[in-house]
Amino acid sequence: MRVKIGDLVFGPEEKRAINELMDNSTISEGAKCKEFESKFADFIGTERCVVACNGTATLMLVMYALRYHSAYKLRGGEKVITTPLTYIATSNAIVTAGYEPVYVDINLDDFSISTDQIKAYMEGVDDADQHRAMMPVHLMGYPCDMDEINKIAGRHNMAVVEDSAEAHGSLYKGRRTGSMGLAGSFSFYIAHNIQAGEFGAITTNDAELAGICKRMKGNGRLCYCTVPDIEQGKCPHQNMGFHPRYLHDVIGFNFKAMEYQPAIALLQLNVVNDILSKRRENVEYLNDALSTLDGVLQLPTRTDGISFLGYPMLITDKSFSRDKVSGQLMKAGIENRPIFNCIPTQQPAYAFLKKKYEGKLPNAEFVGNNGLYVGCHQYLKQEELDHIADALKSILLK
């Protein structure tokens, strides 16, 4: 038996949606992307949504957009507070945009960035005015403490960018993650809660930010009018001596999406509550089945309102090696992954920061060495959940 960590099942509806696009020779960003932007904004609870080719692109777009936004006007070199424990794309977006990542430790119970640590850090720095943004990550679907994060950000004029790549639909005090900062960033990678292969979205209530990101994903185009708008004389930039689609006033990227991904994602969005409910049910089932491993494993601490990316576990018994447990699960046919790494001390790409942070992020380093997760996705069958539980008990009850 092989138990996948994530899955994307193409049924009749998905195949029909893709075939319709091919029959109409529709490939590049168009009506499906616009439809998804409208419906996903409604789902998250924001006024606007901007799609892009993937989740990493959305992070990069927002980080670069802070240079052009009238309320922030970053120039490069500013500091961005973020979590050390997440997928590396979060830090990469900060660094490639020309800013310095600043890492504070996490909470062990839900892997979220510690607001106590943020406050302690900000109270001890002499250059608070150089800290211009925060990027909390709702890791594994667990929301960060957004009330405290926004309070701290408000005191220091920081932009808050929520990395919600793993938290589509998670609730924090009744609000969806991705709706409580300047912007939210989502990924629809195959292993995530809503799957479309490679696809991303920015959610925001800020019209200026949405406009900058929309232009930047098209190589910094001055306008984002459609070809029909231009042909009908509706574009405000068409009398400037050049075709408006070839006028560029900022340096940008080619991060546009295609029509296939939103066609698939829209079908999942239609049943998103069922998807999230099934994932929570699977987490609760595994929690019950693995309750005898208390003292060996830290299981998910709560489930209400959480949109789970996977089933996260911490090995708390020092007599067991995470890597050996991971290998034994793989031999049993159960895909699993580490809960990422402590980026400045455990990722080779950020080895230049190791000396600065070593020993200062104990919780993140502990999870980086001892955390792993298995699948909890909606396609798992009863026998697959039982196989996960039986395998873990066989490995750890010795």
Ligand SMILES: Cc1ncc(COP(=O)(O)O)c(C=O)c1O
Second form
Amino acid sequence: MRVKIGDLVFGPEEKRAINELMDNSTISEGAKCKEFESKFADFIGTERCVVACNGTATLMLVMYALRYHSAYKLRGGEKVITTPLTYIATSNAIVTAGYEPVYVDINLDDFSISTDQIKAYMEGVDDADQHRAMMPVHLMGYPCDMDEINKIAGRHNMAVVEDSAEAHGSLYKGRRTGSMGLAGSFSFYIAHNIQAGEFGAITTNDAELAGICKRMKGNGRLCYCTVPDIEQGKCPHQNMGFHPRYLHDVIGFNFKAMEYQPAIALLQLNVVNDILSKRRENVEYLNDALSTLDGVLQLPTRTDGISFLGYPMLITDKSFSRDKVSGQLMKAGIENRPIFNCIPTQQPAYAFLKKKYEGKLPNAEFVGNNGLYVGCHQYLKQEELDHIADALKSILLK
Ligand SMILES: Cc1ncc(COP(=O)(O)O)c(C=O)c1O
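Go ahead and give the structure of the form predicted together with the named molecule, now that the form predicted alone is out.
Time for the whole complex; same chain goes first.
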């Protein structure tokens, strides 16, 4: 038996949606992307949504947009507080936008950035005004403590960018992740809860930020009028002495999406609540089945309102090696992955920060060495869930 960490099943609806695009020769960003933006903003509870080609691109757009936003006007070199335990795209977006990532440690129970650690850090620095943004990550679907994060950010005029790539629909005090900061960033990568292969979205209530991101994803293009509108002289930028489609007011990227991506994602958005509750049910089933491993494994500590990316576990009994357990699970046909690692001390690309952070992020390092997750997706069958539980018990029960 092979138990996959994630799965994607294309049915007749997906095939019809893709065929329609090809039949109409509408493949580059257009009506489907717009429809997704409107429906996803409604789902998350924000006024606006801007899609892009993937979730790394959306993070980069928001971070870079802070240079042009009138409330922030970053210039490069400023500090951005973030979590050390995440997929590397979070840090990469900070660094490629020209800022310095500052890592504070996480909570072990839900892998979220520790607001106590952020406060302690901010109290100890003498350049508080250089810290201009925070990027919390709702890792594995667990929401960070957004009230505290927003309070700290408010005191220091920091932009809060929620990396919600792994948390489509997670709730924090009744609000969806991605709706509580200046902006949220989502990824619809193949293994996520809404899957499109590659696809990303920015959610925000800030019209200025949405406008900058929208222009920036098209190399800073000023004009998004339709060709007929331009030809009929309706474009507001037509008198600037140049064809409006080739006028650019910010420096940007080509991070536009294709219509195939929202065509697939929209079908899942229609049934997202079913997807999330099936995943939660699977997590609860595994929690019950594995309760005898208390003291050896830390299981998901809470399930209410959480949109689980996978079934996360922490091996707390030091006599077991995570890598060995991972290998034994693979031998039993159960795909698994580490819960990422501590970026500045365990990630080769960030080796230049190793000395600075060594020994300072014990929780993130502990998860980096002892965390792993298996699938909890909606396509798992009963016998596959039982196989996960039986395999873990036979590996870990002494
Ligand atoms: C926390 C986090 N941030 C960002 C990303 C980047 O998203 P993408 O793979 O769509 O570029 C991911 C992807 O898995 C992620 O898990």
